[in-house]
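Only one chain is shown below, in structure tokens, and it's the form predicted on its own.
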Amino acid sequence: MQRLFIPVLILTAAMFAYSPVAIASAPYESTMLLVQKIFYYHFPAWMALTAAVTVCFVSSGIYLFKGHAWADRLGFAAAEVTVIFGMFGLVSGSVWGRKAWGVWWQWDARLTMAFLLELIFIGYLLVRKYGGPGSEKLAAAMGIFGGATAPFVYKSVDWWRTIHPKTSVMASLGETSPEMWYVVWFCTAIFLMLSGLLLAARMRLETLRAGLDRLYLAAED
């Protein structure tokens, strides 16, 4: 994995540098016009968050029931990545909402549940930082809870009345405007690779930190 990190980093950087060109070449949406282009980063940010939440959910379950230290480190790293992309998604969505709805924020089902999901994982990090002995188990339980909450965020626009676009928007986009659809998925690939790189870097850091802690304990003995 370490040997792949640099090539993937270079590829991700090159794709990210090209992404504004691809976004600029995509056609304007008929009603939102220029502001709609925020979507090309907004949707990929939530896809990257979804991937990070899934990793945190699975690794937290493994740690909670099996006690593997590597799963705890992976869950911790994934929670940090989740918070990063969640914040990006909320801010970019608010900028878009200011143009679409006339306000920066609406307390509708999708937005509220997305905000609560972000708070859950911020809470995960706070528990790990300040929870004291045994906080790893409690944080793992929060990671499982956050992962179980994520599907409700996704389906909220279909289950409840909401001003947020439905989940079918991507399927309709592929039919009505293939040019937009390709650019969206190009940017999604960038964000997924970026989330993978961040996850690998944080996992590596946590592994080195755990090794350093073992050396300190050995020196004290």
Given for the second form:
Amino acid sequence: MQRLFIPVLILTAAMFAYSPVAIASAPYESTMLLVQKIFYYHFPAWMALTAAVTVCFVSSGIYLFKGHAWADRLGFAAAEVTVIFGMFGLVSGSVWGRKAWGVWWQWDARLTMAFLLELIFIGYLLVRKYGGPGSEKLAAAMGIFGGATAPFVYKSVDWWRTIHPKTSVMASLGETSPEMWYVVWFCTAIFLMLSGLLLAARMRLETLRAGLDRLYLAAED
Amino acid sequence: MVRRLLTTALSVVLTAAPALALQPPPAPDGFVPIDTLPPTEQLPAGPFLVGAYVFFLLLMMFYLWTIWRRLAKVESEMRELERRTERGQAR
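Now show me the form predicted together with the partner chain; what you just gave was the form predicted on its own.
And the full complex, kicking off with our chain again.
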């Protein structure tokens, strides 16, 4: 894992540097024109969030039912990464909506559910910070609930009437515009690698903190 | 005779209706001024696009800085604790 960190970091940085060129060369969407290019960071941010939520969901389950300390640390790290990507997803969506829909925010199914998902994971972090002893298990339960909410957020545009584009937009993008499809998946690969790097950095912090706790205990003895 | 006239009139109406429906809207007699543009017409997209990307960069830089700061704090605390433990063992 540590051996991979630097090469992946260099690759991610290089791809990030190239991403504005790729985005600028992608064709304009016919109705939204320039502002639609927010999509090339907006969608990948939600994909990175989905990856982090999945990690948090699985590791929370492992911690809750098996009690492995590493799973707790991984769940905590993933929850923080989820909040960061969720924050960017909500803000970039809001900025896009202001131009495309004329409003900063709309309380429709997709936006409201995405907002609730973000709140669940902010709640997770607050429980970890202020919950005191035993908060790990409560936070792990929140991680499982947060993970269970994610599929509803994804399918909300198909199940309910919303102003947000449907999931079919991505399904048909490869046929309607291969150039757009290539750029969006290029950016998604960057965001997934960034998500992995942030997760590794956060995990290292949690591992060091666990080591510090052990040192304190040893010093007291 | 009356029946034939009615049939002819009905045919004319039915034929004319789609033709009338296909007519373009009447040309305006004059321009109608409005005080404000619709919201989507008055906003240039550039600042929104740049704003979204700049926000992402700032958010990432801030988050990386917080990770780096927390790591540095834990590492210095560990060093201090190890130093104290070594001093204690030496006594």
